[in-house]
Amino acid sequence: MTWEIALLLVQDGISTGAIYVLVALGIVLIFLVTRVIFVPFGDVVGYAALTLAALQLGQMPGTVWLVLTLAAIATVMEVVSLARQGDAHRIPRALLFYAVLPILPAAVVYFASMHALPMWLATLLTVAVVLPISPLLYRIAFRPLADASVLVLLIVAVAVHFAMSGLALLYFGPEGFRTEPMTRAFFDLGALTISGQSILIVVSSALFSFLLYLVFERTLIGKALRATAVNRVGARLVGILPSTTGATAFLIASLLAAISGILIGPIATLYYDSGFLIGLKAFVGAIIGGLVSYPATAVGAILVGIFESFASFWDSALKEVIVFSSLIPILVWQSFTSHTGVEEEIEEDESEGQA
């Protein structure tokens, strides 16, 4: 291996890792706020990429039917729940959040798909129609089990993943799709040639990571999310509803997933189940950060991207095996350095349930 090839592999790894950064940050955000290891996160990324590809081909994306189905289920669940609790006066607000707001972008995408769309408009519509997916999944599958153990929530997340993957096969078929690049520019830096798309990916990842930092540090919503992540019982005592912060965390994560899908679409051919591997690789980066540290998660995701790039060069058929095998020493190391045991987690869950 020459140093030119090594530089090329590092550049490719950073580009891929920048996408994993957004996915990993979303996974950590959801876990800290709701204790849910959101396995379907990669599926949402895949839906975003496939939605943009369908719009570019002049086809109606199946994501529209997914959003309509989830909105109908979530609306019925919320209305029935409010009626049983005697809070009928809150039903109009529930209809606004669970029916009107999700259906509106889906309807716009449905009619817009009949026309040729410029890149910027197709991108905005993709983000708009993908945005409600994660909050709706939270309302349907995870909010009713908010006080369940992490293991139960993980089992439910795996079940949701299989449902999402099966629906993606139904809506988009088994064919692979690759979206048009947002820029075809190339820049020569000595022996290294960098594509404009790679630069766009890295810059976008850095920008959205910085915006996420500003949300946590400068806004009340971010502080409420941090409070729920640190102490759910304390957050309740000061008037912060975990259900509200949970929905907000899923909404932000859905935005990160949409951006990730849009960015990865031009550099990889995606199939209905490709998002799962993307989510797993980002999860490795999140594990490096211990599922608690955003900066460490970002660094871990970049390292995973670089590691995958070199593994693909050595043996492309075994690159996934090599990347996922790196979890073993990471987990062994964290098992020796972690100070939180299973008993402590059980006691914390019991105290929250009593509160």
Contents of the next structure:
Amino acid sequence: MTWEIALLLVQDGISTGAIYVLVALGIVLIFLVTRVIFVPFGDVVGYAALTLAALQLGQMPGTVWLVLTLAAIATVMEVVSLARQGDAHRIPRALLFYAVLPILPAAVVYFASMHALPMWLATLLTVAVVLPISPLLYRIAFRPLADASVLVLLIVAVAVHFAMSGLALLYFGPEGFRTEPMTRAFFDLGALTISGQSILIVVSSALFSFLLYLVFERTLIGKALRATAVNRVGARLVGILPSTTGATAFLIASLLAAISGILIGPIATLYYDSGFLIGLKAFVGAIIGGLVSYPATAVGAILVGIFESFASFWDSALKEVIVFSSLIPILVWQSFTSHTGVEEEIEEDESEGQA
Amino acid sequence: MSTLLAVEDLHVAYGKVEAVSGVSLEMQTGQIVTVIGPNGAGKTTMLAAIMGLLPSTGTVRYDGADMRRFGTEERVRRGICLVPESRELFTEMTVADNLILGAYTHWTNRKSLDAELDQVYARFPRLAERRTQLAGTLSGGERQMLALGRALMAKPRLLLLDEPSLGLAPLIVREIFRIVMSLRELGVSILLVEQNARAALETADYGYVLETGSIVHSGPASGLIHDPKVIASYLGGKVE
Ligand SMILES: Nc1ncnc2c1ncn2[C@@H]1O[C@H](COP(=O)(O)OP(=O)(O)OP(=O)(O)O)[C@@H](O)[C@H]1O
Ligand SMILES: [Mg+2]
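Let's compare: the form predicted alone is above, so bring in the form predicted together with the partner chain.
Next comes the full complex, and the chain you just saw is listed first.
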């Protein structure tokens, strides 16, 4: 391997890694706030990329039907539970959040998809229609199980993943898609040629990570999210509703998923089930970071990206095998040196169960 | 004076074991009421049930409204606030963030928040010095002050205090009781659970004695403090 190739691979790895950073941040955020290991996160990323691809091809993305279905189920669940509790006065608000707000972007996308759309509009519509997916999944599948153990939540998450990827096959078919790059610019830096797309990816990833940091540090809802992650009982004692922080975490994560999908679309051919692998690799990054700290997560995700890029150079057929088997020594090493967040949570659950 | 809190026939069980069995108590607006009793009597459990943290049967009426339908968060919103025995601070966040989160339910703008923060800092100068320190690194006494400060940020009308003097040096214990007294002047009613029975009865207007999940004595605090049975079990045997 020459230096040029190595540099190219590193560059490639950093841009994929930068996308894994966003995905991993979303996964960690959801886990810390709700204890859900959100396996379908990668599927949401896949939906975002495929939605944009469909819009660019002038087709109606199946995401519209997904959002409408989820919104219908969530609305029925919410209205029934409010009516049962005798909180009928809160039904209009529930209708706004679970019916109107998700259906609005779905309807716009439905009608807009008949026309040729400029790139920025297609991108914006993709974000708008993907945004409601995760919060709706939270309302339907996870909020009713708020007190369940990490393991039960994980099993539900796996089930939701299979449902999501099955529906993706139905909506998008078995073919692969690649979206148009947002920029075709190239920059020559001596021996190195850097594509505008990879700069765009790294800059967006850094930007959104920084915005996330600002939300956590500066806003009350960000502090409430952190408080929920640090101490659930404490959070309830100051009046923070777990379902509010849960829904917020899923909403922010959905935004991260949409952005990741839009960024990865032009550099990889995505199929209905590709999202899962993206999610899994980001999850590996998050595990390397211990599932507890955001900066460590970002470093882990970039490492996975670089490693994957070298692995695919050595043997592209065995790329996934190499990436995931490399995890084993890392996990073994970690289990000797530190406790990860997951283990602690599971131990907590066990001690609660025994009590 | 009006009834602020009325608990009737409260039962709380952990699995099949009942920890609180048929407790009834009442407190008036502006009162300090204390519940004393031996370890494991069910005091902490009772407070958790009043707060809606544990499922219970029986009625809890606060400010004339039945609390059964409301979750913990709604009770906080209505002005009940618990400083739990286990403190439940946000250990990985700063002192200032812990206090700010105390005001979560009525946060309006930064300016009024800063004013409220200053009031708490004036009451607990130690916290002011340590506003950027992580809550998890505070000493036991400072944690207790932070837990109280965080509760005050919620502007409670009814404050439930679970062993506020637990593990504190005598000087700080006196300070804490002084603060409890001064809160009454602000119009906060206080339900005080204490091991330190003498100090609690000296502070309170009315007292209840809880033993294995049931109320065994009750009466004006000044009476209980001279009650031979209470003295024998909780005040160290000597009639003064
Ligand atoms: N999570 C739990 N599961 C099972 N039993 C519990 C649980 N929490 C408390 N108990 C039991 O309920 C009883 C009452 O406990 P509680 O903590 O309310 O007592 P307490 O009066 O606050 O005691 P202390 O003065 O020691 O704080 C005890 O026998 C305790 O062992
Ligand atoms: Mg106790």
